[in-house]
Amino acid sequence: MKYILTILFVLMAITSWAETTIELWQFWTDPAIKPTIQNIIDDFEKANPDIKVNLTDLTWANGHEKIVLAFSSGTGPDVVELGSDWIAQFGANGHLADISKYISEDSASFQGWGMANYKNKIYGFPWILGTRVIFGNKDLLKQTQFGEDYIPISFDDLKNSSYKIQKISDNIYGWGSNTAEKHRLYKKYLPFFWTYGAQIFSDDGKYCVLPSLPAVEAMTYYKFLHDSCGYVANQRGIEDAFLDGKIGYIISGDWLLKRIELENRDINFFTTLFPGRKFPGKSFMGGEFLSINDASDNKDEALKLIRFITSPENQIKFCKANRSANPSSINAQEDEYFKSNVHLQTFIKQINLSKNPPVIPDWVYIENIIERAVEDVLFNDALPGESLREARSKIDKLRK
């Protein structure tokens, strides 16, 4: 009997010793989606009984600071969810593992790798991507000569129809224009900036070329919409007014589709790709990535967890729960859930016609400089060319 007990204790010790614990930090805390995240983790643990996952929730209010402190003190998690804007920052500081050699079998099946590529090394696996499209109010267009089936495909189309909607009545606006809202305003300007053909940096990345003629044209156009027919508010305020039938066009993300569905909004709307000089135009792209701590002792298990979470079936499960439009998995995009919804299709098409900001460690500071330049033009009557030249000077000083 003692012999049997001894054997049992040894087996239990071996089993306990063989179990690997993975620390995963992530931001999806909404009650609508958190159970799905937990379900995916539970399924992973069932499929991999030798691996346990400890899940820690972060908030957007202080999550970035918590990650910085954890990496700096050597207590960072094995796997961490990062916004695309943060990857270069943590990659440049040596905190993220280079997973380039592990993704060859996956690279063609997922989108978004460019946002994780810093100095030709891949520091994150694309999970859920995001872009913005044009939302339009059909009922307001019906009250103009354009008609409810009208879709603006050029900048002139957008400008002219916005102006006509503005003339319907005093409390109707053609365009939703953002206030000086941090991390929001520059994302509204850059689609025009890119569609006009402007660049932030030269092709070799050495020089800031912000104050170009196309950039000035884009700023002038955006200011015209703002001044002539803009309903000015923060993003939530713009979306509220649009859903109340007060605005003709706004730029928004797939979260607005979620609001319309969950709030049972009765609005006759359409979604369309970004207009341009030639249809379609460019939009802004970002995304959520899963990265591995370079100091982790469990990189193989961490990569296995990442592959499981980002598998097509789990991305579909996530997007259905969160009503998201842009899984990074190309195979997931072929699911009937996406193909049967015309609005989700708009987002999937737009993601292929979108650009992401430069993948550089200082981007979070550069975006603020660009945002301030847009603010000065919209709210302080600064000249577009002068404002952009001043922004370039600040960016040049930052990069020295």
The other form holds:
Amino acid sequence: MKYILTILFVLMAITSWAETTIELWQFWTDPAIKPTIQNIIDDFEKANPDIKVNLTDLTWANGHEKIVLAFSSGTGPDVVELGSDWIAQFGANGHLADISKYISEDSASFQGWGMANYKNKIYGFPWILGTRVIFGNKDLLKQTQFGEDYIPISFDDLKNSSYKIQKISDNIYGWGSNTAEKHRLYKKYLPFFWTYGAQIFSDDGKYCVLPSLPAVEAMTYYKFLHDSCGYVANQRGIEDAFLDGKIGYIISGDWLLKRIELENRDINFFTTLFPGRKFPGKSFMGGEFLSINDASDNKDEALKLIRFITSPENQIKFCKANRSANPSSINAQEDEYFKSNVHLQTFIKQINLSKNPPVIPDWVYIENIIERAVEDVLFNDALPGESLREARSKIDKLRK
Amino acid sequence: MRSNRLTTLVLLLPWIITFVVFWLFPLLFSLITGFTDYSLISRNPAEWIGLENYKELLTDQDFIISIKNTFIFVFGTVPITTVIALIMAVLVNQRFKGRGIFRAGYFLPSITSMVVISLIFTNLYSRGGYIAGLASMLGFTPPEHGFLYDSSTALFSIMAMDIWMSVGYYMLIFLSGLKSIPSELYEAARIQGAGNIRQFFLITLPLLKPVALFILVINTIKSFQVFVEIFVMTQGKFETASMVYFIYETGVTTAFRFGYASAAAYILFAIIGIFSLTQFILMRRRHPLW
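Having seen the form predicted on its own, the form predicted in complex with the partner chain:
Below: every chain and molecule of the assembly, starting with the one above.
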């Protein structure tokens, strides 16, 4: 008996010794998507019985702080989901593993590598990308000379049709304009900024060229929409008003499609690519990445887990559950689920015409400075040129 | 004797440990980090930079604006809250039917979560909200996009909410002060022909001085630390960022410049210290009327 117990004990010890535990921190806590994440992890564990995954949920309210504290105290997870804006900040400070040499087989099949590339090192694997498109209310357009099938192609189209919608009645607005809301307002200005041909930095990245003529034109245009026909509220407020049929056009992401579907909203709407001097215009691109902690002892297993989560079939599973429009996997984008939905197609087309902000550790500060410049123009009547010049001097001071 | 001392020490130990770990250590740690470039996100060890953080703060426009906003908040809320709380305390100290309901009703907001109240008021202050409706009824033109989305009204709207919320709490403290004034003093004053107003200024007010001092000091400290309502209602936008909000943003979000934020926290600490001390000194002086 003693002999058998000893063998059992030794076997148990060997089994537990052989098992590797991976800590994964992620942000998808919505009941619509969390079970799918858990299923993907369960499937991974079944396929890899020697690897166990501990899943920890983060919230957007304090997830960033939690990750910083974990990294700074040496208790960071093996794999962490990061927003594209954070990658350079963590990568430059040595918290993330450079996965450049492991991804040659993946690079052509996925989009979004640029957002994880800091100084020619790749610090994250693209998972789910995101862009913004124009949502339009057909019923409101029907009440104008433009008619319900109208699609704004140029900036003038958007301006004129917004203005006409505004004239329908006192409670109807042409354009949904964001208030001074952190991390949101500048994302609404940048599509116009880029479409007009402006740049934040010179091509070599050395100089800030924010106050250019196209940047001023873009700001003047955005200010016109805001002042003449803008319904000003936070993103949620704008989307609520749009779904209530009060706004002609808004800029929004795929989450609005999810809301319309899950809340069964009865709205006659269309989605279209950004207008521009040359149609289509550029939009803002961001995304969710899976990164490996540089201090992790289980980098191989971590990469295995990341490859599994981001595989085309699991991305499709994820996108179907979350109604996400932009999987990073190019093969996943070819799935019938995306091809058969006209709105998802708009997002897939737009992401190829979108730009991401510069991948630099200081972006978190620069974003704030640009946002302040937009706020000053929209809400304090500052002149676009002066406001952008002031922003440039702040950025120059920061980068000295 | 030695055994008694040991027992005292053992009984005090839980408090001492909590005090050292959660109060004294962070206090000293942040004092030291205020002189370093310590960043939570950086892997490099913190370097001693002397007074650099303090020098930078004095030229940081965001910090200067946050000081201005905090002072507006303190000077706009503390005196008004104190005066209204005193008037309310005197009123609910009278004998009338349903007095308990009034007392409880006024006190209720101060035991409600600040986050909940801030969310309710965000709604009330919004475009088409009840307060905009009320302003229109009274002949005023409310801000086009709502009270919180306009730099000229956002901070004052938060201040008004704060006064409404905290006035009941200070009323209760004044009320306890009023209860401790001997009724014989009022009887004697009445016999000598003093009316209600003279009684208030010659008896009530002087005897409430210690209570008023306590209220002024704690309300000033609390107001200098205003954060939650700003975080929930405006996220520091529309010229509402307070000093604590600045510290939070610099130290624990976006930038993670812990050293810089610690220096800002010590400037706030010094300001609060100076104000509290000044209040003590001024209130100790004898008023000529008293």
